[in-house]
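Here you get one chain, nothing else, as structure tokens; it is the form predicted alone.
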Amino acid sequence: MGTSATPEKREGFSSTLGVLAATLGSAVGLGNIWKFPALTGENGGAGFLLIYLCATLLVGLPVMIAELTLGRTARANPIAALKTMSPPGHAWWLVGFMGMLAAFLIMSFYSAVVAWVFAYVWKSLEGSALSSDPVVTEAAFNSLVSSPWQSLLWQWVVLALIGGILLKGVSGGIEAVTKRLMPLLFVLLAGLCVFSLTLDEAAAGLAFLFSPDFAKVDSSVVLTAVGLAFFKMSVGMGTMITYGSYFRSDQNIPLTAGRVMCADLAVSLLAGIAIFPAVFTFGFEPSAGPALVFITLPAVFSQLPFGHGLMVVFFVLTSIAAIGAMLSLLEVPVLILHERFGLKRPQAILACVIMVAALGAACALSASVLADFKLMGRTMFGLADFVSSNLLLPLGGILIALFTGWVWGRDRFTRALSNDGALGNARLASLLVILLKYVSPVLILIVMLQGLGYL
């Protein structure tokens, strides 16, 4: 079955700023707000940061550039792109199908977490989750996740919002929204940072993030950094192939990817600067995950001047960080259903929202009525997270790297990356091919084996 739209009729991003904002929006997510800063502090601070940056250059960035280049060259969804660019009779298109499956699974549990964030925007406005006692804030969080109707209602609100943005199209929806939200995210983060740096224990919070402790750096820390570098660049699930297909023909892909990498890192570090001085000032444990975002931070904000308003700002910026990632995730199956299976774009969006809502309901209810329902020893939430994060994403990244380096080949990759010779980046292309052939797949494989419990 062929595509239903010709390249000339395909919508795309209209500006360089739009490309950067949309691509950055895909990379930035909830992990920037709590996971990255906490992992940095717990794994050696500046030492971990250095390893992460090296891993990004060796793993995350090459695969991201490869995906963007494949997408722009094919001007098609991930399945069609890999099918048309691979030799006849080969089944590389299955990598695109894996990406679509990964996007569905990630959306199913990610939408449940984002639903909590949106609920906390409302809770922040009404002040019901603001207390200096962590026992009270923990009870407020548990009452949310254990309530079936609240979990489902907020998840449906999130999916309706994402679907509504996608209905406005690529330039009028994804690009227009991310061009407004990404600058707002930086402004809000910068404001929180300025306030946080005035607190008594700001130095301790900064030391937690930036003081190197090389005694903590061992093989597990290195693997954590490599895994984070891969997952933070939003690769392995078809999102960058999809967004690359909307790039303009004169877009400098390596420069764009480099800017996204730097901006993504800046968001993560700003989040750490905003959060941890406050956490240390009031003697809380800087643990990662929901405990920090939904239990610890409300208790911290309650003890700060203007704490009520700061809490509202924090959860608004956290929801902003989540929106860009969700747009890119849902756009993958939407484009495939639209181009590959001939559905009109509104029909494809509605179908995807309904499918994610159905699958996501099982994840959203994993802390309440389905808490005792388990497959392979995991709740539906845990299973969707495990299969996508530890199997589908790394496997997709490995296969994209191998396809680009070995199947598509150096010559075609170099020509596409240089915009048909307009950019003088042949040496960079040669280096990237070496990384994609020999380095990135091996490092991703090691991370995958670790995630599956074989290392």
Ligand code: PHE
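Numbering follows the first chain given and starts at 1. Note that this is a predicted model, so its numbers are computed, not measured. So that the term is clear: the rigid core is the largest set of C-alpha atoms that superpose within 1.5 Å between two forms. What changes on going to the form predicted in complex with the named molecule:
- In a rigid-core overlay of the protein, I398 has its C-alpha displaced by under 2 Å between the two forms.
- Shown in the overlay between the two forms, fitted on the rigid core, is a CA shift at S219 of 2 Å or greater.
- For V407, the Cα coordinates differ by under 2 angstroms between the two forms after the core has been superposed.
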Contents of the next structure:
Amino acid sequence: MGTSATPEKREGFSSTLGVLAATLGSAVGLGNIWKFPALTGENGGAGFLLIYLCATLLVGLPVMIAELTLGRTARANPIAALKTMSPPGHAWWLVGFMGMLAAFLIMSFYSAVVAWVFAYVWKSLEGSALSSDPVVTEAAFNSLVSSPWQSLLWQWVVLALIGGILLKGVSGGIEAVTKRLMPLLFVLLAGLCVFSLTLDEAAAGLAFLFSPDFAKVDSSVVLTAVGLAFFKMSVGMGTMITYGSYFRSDQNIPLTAGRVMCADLAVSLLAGIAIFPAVFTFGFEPSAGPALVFITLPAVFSQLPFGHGLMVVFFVLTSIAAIGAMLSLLEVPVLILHERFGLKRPQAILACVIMVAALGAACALSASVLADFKLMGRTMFGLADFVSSNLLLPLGGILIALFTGWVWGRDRFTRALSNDGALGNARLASLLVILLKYVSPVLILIVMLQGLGYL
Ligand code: PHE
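Form predicted alone done; form predicted in complex with the named molecule now:
All chains and molecules follow, beginning with the one already shown.
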């Protein structure tokens, strides 16, 4: 352990509100605004939504509570936390190590997408990506992703910004920024929703989102929904262990996690309410997939009154969402390098930013100079997404659930969850132990097998 990180000097979140903002900031991200509407659109709407809700409750929430509790009890990075909490000689710390790898991989493709979002803030200010013709908006998107320098420069802008915020520390950086940005995100999103609901085909958009049609639901839809629940709640890779280690001792963990889950779901639903009525009103396909946000939406905006301004608002709010998630992703390896390898925080941040820039370049260039460079039939972008989402996150989730339920054990978990008996939540703890020991691991295993193509 580095001498610079003695327990008494360890930083943490300073207020209950700050804890909530930072944790919610991690959960809310491109997952809500880029992935959720795209997946809901592709998988038939409300049926998918309902399954995603169940998956969030059965998988996302229990693992999130487990991670936060482990982190707060150990008050350490994920590797050290799992090491000190497991019996001597056991290699559970490897789960923390795997989490660090997952963080780097996710950041390498996530930062490439955030880079497009930042570029779109710029493009929408200029008005350059705005056209009623989807062919034109597609060409605008392709010209961005196929330009190596544009892709790299925007990615560096993103990384410099995130690194700069982390330099200000846990409370002065992460907490201060997310506390200001999260309310702004809600205001902007709610504004867009109100606007969208005034459109002619608002009812068709809402029906798509809220009246389930189970004919479209098959096993792969179920599994996609479980995977999304996972990615959305930022679980399976130690992010929540890291943030839990910054929680105050009197923080009510289940309550915080429950609030984060509800607010995160609300952001996804608001994003759906903002997007689908507009998509239906102008006769576009809801199933455009990842292109929905960058290609379909600009075409939709161009037909709305104040479309130019609305497009700016939309991409600004997407950037805001992505910043909180990126902060939490980068903080995982930063804390490990700082505590475990003794690097000073600024050095750790610089080292991680450089590593992400190097790995991320391969993803940012996947649509241009590296388009033909493929491993296992995938571009670097596709591979980073695949390995992290389908391999490392689910495996990490299973192992964290099993570790909490079977190794750390019911008694210690129950005591920690109740803040040493101060909160009367023993029944909830028993229920969570059952979910963690049996339900979540089995469900996650199914997701993983599907991701690997065995089901
Ligand atoms: N939850 C974030 C989102 O929805 C992504 C994320 C995954 C962040 C894993 C941290 C860890 O965009």
